[in-house]
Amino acid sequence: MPELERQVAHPGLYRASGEQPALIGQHCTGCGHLAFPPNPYGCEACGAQPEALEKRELAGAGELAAFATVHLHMGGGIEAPFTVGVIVLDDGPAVRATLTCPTDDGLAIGDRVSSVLVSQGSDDEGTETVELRFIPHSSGSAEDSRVRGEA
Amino acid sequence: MARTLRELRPVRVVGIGLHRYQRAGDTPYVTLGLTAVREALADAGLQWRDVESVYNGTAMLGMAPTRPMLRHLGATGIPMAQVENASASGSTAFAQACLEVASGISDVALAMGVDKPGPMAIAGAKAGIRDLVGARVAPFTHFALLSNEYMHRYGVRPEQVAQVAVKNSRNGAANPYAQRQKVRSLEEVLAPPQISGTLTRLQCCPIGEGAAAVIVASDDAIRRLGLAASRAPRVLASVTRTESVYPGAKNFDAELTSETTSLAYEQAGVGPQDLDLIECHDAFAVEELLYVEAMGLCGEGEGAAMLANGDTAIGGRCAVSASGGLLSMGHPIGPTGAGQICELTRQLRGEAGPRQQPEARTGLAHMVGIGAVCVVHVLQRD
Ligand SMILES: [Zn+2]
């Protein structure tokens, strides 16, 4: 089963399958607060512990909050320029990811983005390595394609 | 109860001193700090032996960096404190130096800050967080997607956003002190190379090495010591924020400037409208727009008509960064913050020469440290 030689680079934020892949967050059950990234230590709104905190899947879809093309970076796994944006996922959350497409060109902010899963090559061992990425929907298409490293 | 700077005994800078900040070279620390507090200690008229502790900003020289550098001043068995707040340590040596002397604890208090490039290791890298972007996102990242979200929701061009850097980099040429002495034009700040979104290079702060020293004093030391209390400004209000949480995609930089601010006017007994000038964390062109509009200044979306129509330039309503601000005079770390408060005494003193900001009273010292802390100060001379 290729599912099962596939791992993902940021083990715990999301899961490694489907097609809109959700993401990991954190339910606090003490006041309701919804984060994301996940964290073990404690509710940063009404400060919780960690029992009183719950993984809940998020949904990849959200809309575009702000974007930039990044010609300079200290963070692995990518060559610039490249492309973050700042999402305000359709569950509450705001997040900031990669998005398929290189440059901003014909991005907007507004535009509607859902997750995918994007190769990061392979080991010799033949396991794949996936990271989570943004897509856009209205702009970028020709680029996303290019970039989208279908499995 | 709780009390503020305002209800404790004055406070007032009667010395200041920095050592130029400039490209990272093979000028030791100490020499970079002794500079500082020497120019400080002529400044006030001050002996070392008068001087009763020690605050220092620092976050790249490593551990215990101050006793090893004030030695050569004479060992008076003083304390002294490393202050590691990132961006803002300075801001936040001298917080606890004011507090000092406010309190009763130290007549005589030195807050200063030095600095050497080298390895920036950040503490919450290693919290145990891991998040999608991770080193990806550096701060200048931080800044041009804020920058984006900004000129979309106000309709604001690049151009406008760089006009910033252009401001900044006359202030800086009339600054003996700053990395960067070049009046640049609209067209030099746009120029390449791109480093993040819209931001270019000249957008972007240098960091190099450097030294600001500050002393405070009481009255009663000022009295005792035959100090001059026409050059020695008050310091009317002294907070430290961090980050709350705040909802959905709000811009949090703006929103702990915002609530720092205004919690420092009320401890001062002033408002926007009476800051003669201001030292803004300017460390990305776009923050000084968002940041002035935090402070009230002028309404959210209108800090680049303030900066077109010359309200922030030297001579204007209210100077923004008359030193050069982060983007030219440079941002060393640790004595960036401390080098806020050494402006903002020379121009309330009327001796900024060039860049003097005319009939200053009134000014505010803003400064924001990752992690995510903002430090604001008021100084205002009687
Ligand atoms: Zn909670």
The other form holds:
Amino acid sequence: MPELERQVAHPGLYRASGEQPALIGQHCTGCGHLAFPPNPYGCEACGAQPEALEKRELAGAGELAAFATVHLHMGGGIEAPFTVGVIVLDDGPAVRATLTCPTDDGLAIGDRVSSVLVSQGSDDEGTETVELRFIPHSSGSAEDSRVRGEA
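Could I have the structure of this protein in the form predicted alone, to go alongside the form predicted in complex with the partner chain above?
Keep in mind that what follows is only the chain, not its partners or any molecules around it.
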């Protein structure tokens, strides 16, 4: 069976290379501030011009700082209910992201989470689109096993 070609849904925000997806942030050469997502306007901490910002890969791991269930979602690509969380990355920036498990699946503030890529389907040419999600380290749900390719 031929292998599907993969593309990321938001290539400006994360990369699919390596064992764990990396987020694409910005490092300010003026003050050292790390930010996510990248912006074209300058450093949000010290006001340095955009030329002072360098792209930098950020760890796809961190600590869950908050989470909630989304029961009504008007956009496409994901069916409600689903869980969103605020994750403080090991590199510092906090991101809002979708989690791979339900809110009532034993989540707790302070849980360790890691980035994973989840399939969003494939087109007629056989190109699979993948989207970034975060998976709790302690979760052992069936959905999480499928995400990791264990099922």
